[in-house]
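Shown here is one chain on its own, the form predicted alone, set out as C-alpha cells.
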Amino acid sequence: MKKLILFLIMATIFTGANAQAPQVIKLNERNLNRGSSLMQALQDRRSVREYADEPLSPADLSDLLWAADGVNRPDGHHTAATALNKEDVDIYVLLKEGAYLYKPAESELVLVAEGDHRELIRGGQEDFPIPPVTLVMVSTPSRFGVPDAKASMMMGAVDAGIVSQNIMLFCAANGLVTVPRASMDSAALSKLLKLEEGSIPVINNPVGYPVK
C-alpha cells in the first residue's frame, strides 16, 4: 500500500513537471452586456501595483483582449485605431503557462514559448510583483510604409498607448487592476517573442484582481 501510495505520488509530481502549455488557446465569445459606463470607468482608473495571487477567468482575459485590440466590425477593423489603419501592434500575453500571441481575427492565443517568463517585464525592478498575466504591446514601424523612419517609431508609441488605454479602461470597469508600464527586459522579450528585426516592445500592462 506504501508502495502505491509513493507511486501516485511521483507519478502526479512528474505529470505536473512535464506539463505543456496548450498551443492553441480559444478565446470566449466577446460579453458586450458587462462593466460600467464609460464615464464611471474614467472615474475609477487607477494605476495598481498590486495583484492577487490568483488567475484571470477565460471570461476575463477573453473580454480583456477583445476590449484591448479585438475585431469590432465586419470589415475586420479592430477596437483600437492605429495610423494609417497599418494595424503596427501586436500583444503578446505572459501567462504562468508560456508566452502567447494574440490573433484578434481568430479570437485565440498562439503559443510562442512555453514557460513562466513573467519576470521580464521587471525591467530591473526586482521588487515588482509577478502578476497573474501581463500584455504587452509590440510595434512594427515597418508596417506604415513610410520612408521616415522617427515618424513611424512616434506613430507606432501612439498606437501602442491607444491599446493600452483600451485595457486600462476595461480593467477599471470590470473590476481589474493594471499599470501602464515602460519597464521590461525588452532585448529578452524580443528574442523570447522572436521578434522581427525593427519590432519593439514599447509598453507593458500587469493585470490581476485587486488584493483584497
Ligand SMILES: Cc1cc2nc3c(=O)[nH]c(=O)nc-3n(C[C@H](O)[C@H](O)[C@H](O)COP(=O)(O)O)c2cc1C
The other form holds:
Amino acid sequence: MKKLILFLIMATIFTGANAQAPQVIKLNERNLNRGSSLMQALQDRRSVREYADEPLSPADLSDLLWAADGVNRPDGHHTAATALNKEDVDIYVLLKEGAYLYKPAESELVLVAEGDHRELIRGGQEDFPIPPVTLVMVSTPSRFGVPDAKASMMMGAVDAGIVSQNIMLFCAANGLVTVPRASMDSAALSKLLKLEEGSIPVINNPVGYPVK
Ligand SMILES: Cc1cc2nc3c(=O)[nH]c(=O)nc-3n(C[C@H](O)[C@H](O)[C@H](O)COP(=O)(O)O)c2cc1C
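Right, the form predicted alone is done; let's see the coordinates for the form predicted in complex with the named molecule.
Once more the chain from above appears, this time first in line as the rest of the complex follows.
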C-alpha cells in the first residue's frame, strides 16, 4: 500500500499534474530570416476561424510577439507605431497555462493570472473555437496625457489596430492563421488582467496553425 501511495505521488509529479504556470516565459531572439515576401503576405492575408489543436512552438510565439510589437531599434522603439510615441498598447497573451503580459523590452511574458481563461474571448460568439493562443490588445488612453478623451480613445483604437495588422501579416507570411476580433468579454478580461481604470481591451487575435 505504501508503495502504491509513493508511486501515485511520483506519477503526479512526473506527469506534470498540478504543474504551475511559469511566472516568466523568456522569449527567443527574433528570427529575421523567415516568412514570405510582404507582397505575398498581403495576398495571403484572410480571416480564419478554425485552429489546429496544437500549441504554438516557442519560436513561432516569440516571433509572433516580436512582429506584433517588439523592440526593433536601439532607441527602444517598436515594430508598431504609436500615437505620440506613448506606447499605449499592451498585449496580453492567453495561453492554456495562464494569462501573460508581453514585455517587449525584456522580451518575456509575465504571468498575470494562472489557469486557462481562453474562453473569455468568445464574447457574443459562443461557438467560436478555442485557439491555442489569443493576443488581446489593450489600450490605456490616459498614457497620451491629452485632455480630449474622444481623441485619446481614437488614437488608442488605431494603435491597437496597427498591432493587429502586424499580427495578421506575420501569420499570413509564416503559415499561421488568425482573425481580428472586437468580440470578447471585456469586463471579465479587465478583471482577470487587473487592468487599470480606463484601459480598454480593443481587439484580439486568436492565433493557431491551420486545420489540415
Ligand atoms: C475591427 C474589426 C473587428 C472584427 N470583429 C470580429 C469579430 O468579433 N468576430 C469575427 O469573427 N470577426 C471579426 N472581424 C473580422 C471581419 O469579419 C473580417 O475581417 C471581414 O469579414 C473580412 O474578411 P477577411 O478578414 O477575410 O478579409 C473583425 C474585423 C475588424 C477589422
